[in-house]
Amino acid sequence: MNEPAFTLKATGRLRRRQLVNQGMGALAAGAALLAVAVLAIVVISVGSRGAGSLNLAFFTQNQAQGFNPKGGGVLFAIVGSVVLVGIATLIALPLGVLVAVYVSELAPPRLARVARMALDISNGIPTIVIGIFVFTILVAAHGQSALAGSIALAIIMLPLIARATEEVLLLVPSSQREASLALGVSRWRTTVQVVIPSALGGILTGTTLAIARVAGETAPLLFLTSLGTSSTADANPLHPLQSLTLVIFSYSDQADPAYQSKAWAAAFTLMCFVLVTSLAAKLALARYRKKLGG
């Protein structure tokens, strides 16, 4: 009676195995490839579109007034987006990190539960939710100002830091808060002097995916400091100021050519900052998390 012959072969349900699983790894490498095209698409018809306004003069100088469409640039849009930025950033940063360190150091792990699922849902919500919101609360009253577009993308930035620098200080080795309250440190010295300091290159990445989250937001602006048009500089976060993405929703709007380039521009000059930041954020993430996990 003869054998069958041996072979390595792949045949029968082993061979459509392997048929579906190159199948499903080329349809993703396919979805991969779609996604890095519509992104390199966008980038290049925005660039495009607004090369003709992108000189020095756009970023040094303000907008020209009267019948000068052409003239200026968008400097003081530039200056009143950092000051929001910088003012949410000021706000959002040490109540993220305190509310990180509560939920990961100090809280029962069922309140823990629900304070991380409180913030998933506070990230999920719709921004221009939140902008009405401090509406009815600050704007309705005072008036519109920095301030209040400021405490907006501070709530929206809120989740964001929490959620990062929990996940930074989950990976700080055990070790070390073991040894430092064996030597008879108390816990909450334990947490600011062992374990933030060796999560701090996490957190301040953290921080800076949400500014990047936050530097193209419009919705809640368009509520809180929409009036800032003035054609002198004003850094008075008490006043409403200009914003790029103020700016560009203003331009698109115009029929005039020129402005319409500009507002591509200024699109244009938001999402390079957007994808430096978040692509130097996301691997120096990667990197603390290396750092911290090995």
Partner chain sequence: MEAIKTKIEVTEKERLPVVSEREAVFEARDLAVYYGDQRAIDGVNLDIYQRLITAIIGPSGCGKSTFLRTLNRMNDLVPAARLTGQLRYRGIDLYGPGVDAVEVRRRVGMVFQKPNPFHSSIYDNVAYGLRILGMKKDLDERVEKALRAAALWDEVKDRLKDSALGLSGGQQQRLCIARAIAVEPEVVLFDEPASALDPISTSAIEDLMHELKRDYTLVIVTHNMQQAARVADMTAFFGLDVSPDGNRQGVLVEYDETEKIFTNPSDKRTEGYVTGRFG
Contents of the next structure:
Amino acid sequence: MNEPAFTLKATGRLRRRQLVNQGMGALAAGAALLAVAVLAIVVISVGSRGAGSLNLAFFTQNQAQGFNPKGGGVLFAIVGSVVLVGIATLIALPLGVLVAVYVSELAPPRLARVARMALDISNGIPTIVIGIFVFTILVAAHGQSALAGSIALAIIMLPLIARATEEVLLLVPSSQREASLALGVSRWRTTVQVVIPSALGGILTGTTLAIARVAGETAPLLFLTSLGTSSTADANPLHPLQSLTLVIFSYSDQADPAYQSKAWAAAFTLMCFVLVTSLAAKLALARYRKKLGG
Amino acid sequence: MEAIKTKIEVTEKERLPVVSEREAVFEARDLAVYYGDQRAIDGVNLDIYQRLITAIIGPSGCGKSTFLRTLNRMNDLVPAARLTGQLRYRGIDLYGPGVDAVEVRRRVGMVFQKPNPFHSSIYDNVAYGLRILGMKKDLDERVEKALRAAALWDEVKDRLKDSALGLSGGQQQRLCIARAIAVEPEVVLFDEPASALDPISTSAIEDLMHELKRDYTLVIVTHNMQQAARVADMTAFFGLDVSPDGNRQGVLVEYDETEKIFTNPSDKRTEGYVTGRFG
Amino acid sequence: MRELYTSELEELEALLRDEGKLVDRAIRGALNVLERDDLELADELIAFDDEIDSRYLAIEQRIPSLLARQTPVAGELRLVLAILYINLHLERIADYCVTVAKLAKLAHGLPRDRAVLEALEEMGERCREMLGTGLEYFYARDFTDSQALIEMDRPIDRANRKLIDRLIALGPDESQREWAMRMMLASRCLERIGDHAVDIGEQAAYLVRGRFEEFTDASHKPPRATT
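Having displayed the form predicted on its own, please output the structure of the form predicted in complex with its partner chain.
All chains and molecules follow, beginning with the one already shown.
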């Protein structure tokens, strides 16, 4: 056998480049690991502190009054959160879908670009600003209510839902629209009958993500629905209602460790809700994309 | 010799009606279509006749699909598209004032390159247009009739409630044809209907077109010349032309009976294209 | 699948069958003209050629269109080519029949010879048999015995030789000689008809086997000795 006249092994500069390549790869992997580690540490530390107060009563009873702050639970806050987020979703979902339909199906391209940019900007508005805005136009005149809080949350959800929906509407193949239009079906009927149904899965996952996002909002709610609330479960949206985030905020400030422990437990509950819904929504969206693409 | 005297009639081949007796469904007069500043087709004069299959062939970018999509105003969906000249449908200016594109498309159906059934059942795919256009009377009968006309009934009659996406590509395309003819259009346009299909399915679609010719006027765009040769009665050859301003546009080079186009074309460019010698 | 194409092929073959039948009747007619020396029948036969020509033309015109539009391949390509050639052979046979009719008209009223007429009749009948066999091979797509056609050609050669011997012996009478000349040409026509029938058999063989071969005939020695 003849020895080959060249080698395929890395030497010289190539060798150096290879080392740099490996070093940078390791650095990036380390950064990614750090991000995962932060999440894990947060989950573990919140969980371990809140575990003491996590029991059935925590989810099914209201805060015990008087001199026994250890007893009872935060049912009132859970009910409040559900009412707040529920009403916000009822407002934001239809509006968001309509906005998305306009932007992706009906608007001339230039207008669509403007609308899209507006959505992105409102998505970036600090939520406390939205809180102040709703405060000045609603609360200042009519007093605090869960409805005011829901409206603020709806304003936060709207661009999220609209953008998520628009994205899945764009995923619906244009051949589906053409098929309907070519039958002599109007633009609007086509959107309602063909485009939205095939985007429904994506719209719902987008909405779920938005819910997960606003369920953790505190700032706007502070002005709008926190004052004078009782610690008993109440579902009337016209009353000011507590929520999990407000409970975390207010209980963590208390001197009594029983309250602090409840705050941790509430934080853990909220975090689990957000994690699970986000994850489920992302998985569903991935499956849905595959279905539409294939 | 009596044996000789008895004559046997020659079975005359089914002849196309002579030009003067054909009834034109579409009449394009000096038709040009622009996308923005770009001229896609120019100076097209073409009559499309009733109950014949008209094929439009030509190289890529010659505007054959553009022309097809002007016939049912699908080009309206392209924001920058506009049109000059005239296109008449049964004497009515298709782009005249007050003409509603949605109504045009109801009369001029279309079948697309890639089968595009809705993500619903086989039955609902065919019933879709019928329901929306208010043709709900005898819905079952209409669906069956359309599926039969599309030569699909026997294959799907036991699974009408199954998803249309479970059908093979060729079956899906026939379903799309059934969906198009269910709403009883007068014309069906086919935009390269078999280019995504295997030869067996292609052959089924071609046979189907031959059947549909009895009731409908068909126009097919195809990049497959042999397909045009096989199915069409009339063939229009679109070529590419570069005008002095540098714009590349599609022009109608030759339009004649298919047999003439494929055995003795009048224009050198047509001959070059059909023989495969043309760039 | 490809229903239109299939029906076009079937129509084409039906036209050819039709033409085949007419040509057979033309040969029979030509023999009758010779046999009866019937001027009226001769004219009828000459006119009858138009019937055959119309089939010939119909096939001839359809084939380029079929080739261009349906691009037949494999067995179907061979079928179309075989039809194209057989059509031509049939038309030529019909032309020979017309020639025979014209020769009969020219020979009208001249003294005739029974033995010569019998030899012509014999040749003609063999020709019809050969044509029938060749076409049958084609229709049935069944080709087992190429030798049969050659064998049928032999009696024609024999009859032809007998006829020539007889014609030479006919004697010095001028009108007899004229009749003999005409009949010799007629004999030549019949012999050519036999050759075309063999060619039709060759086309049938091409269709079935997929390659073209000429049958061994009088001009080629047969591969094995025959009695």
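Numbering follows the first chain given and starts at 1. We call the rigid core the largest set of C-alpha positions that still match within 1.5 Å between the two forms. Model, not experiment: these values are computed from the prediction.
Relative to the superposed core, residue 19 undergoes a Cα shift of 2 Å or more between the two forms.
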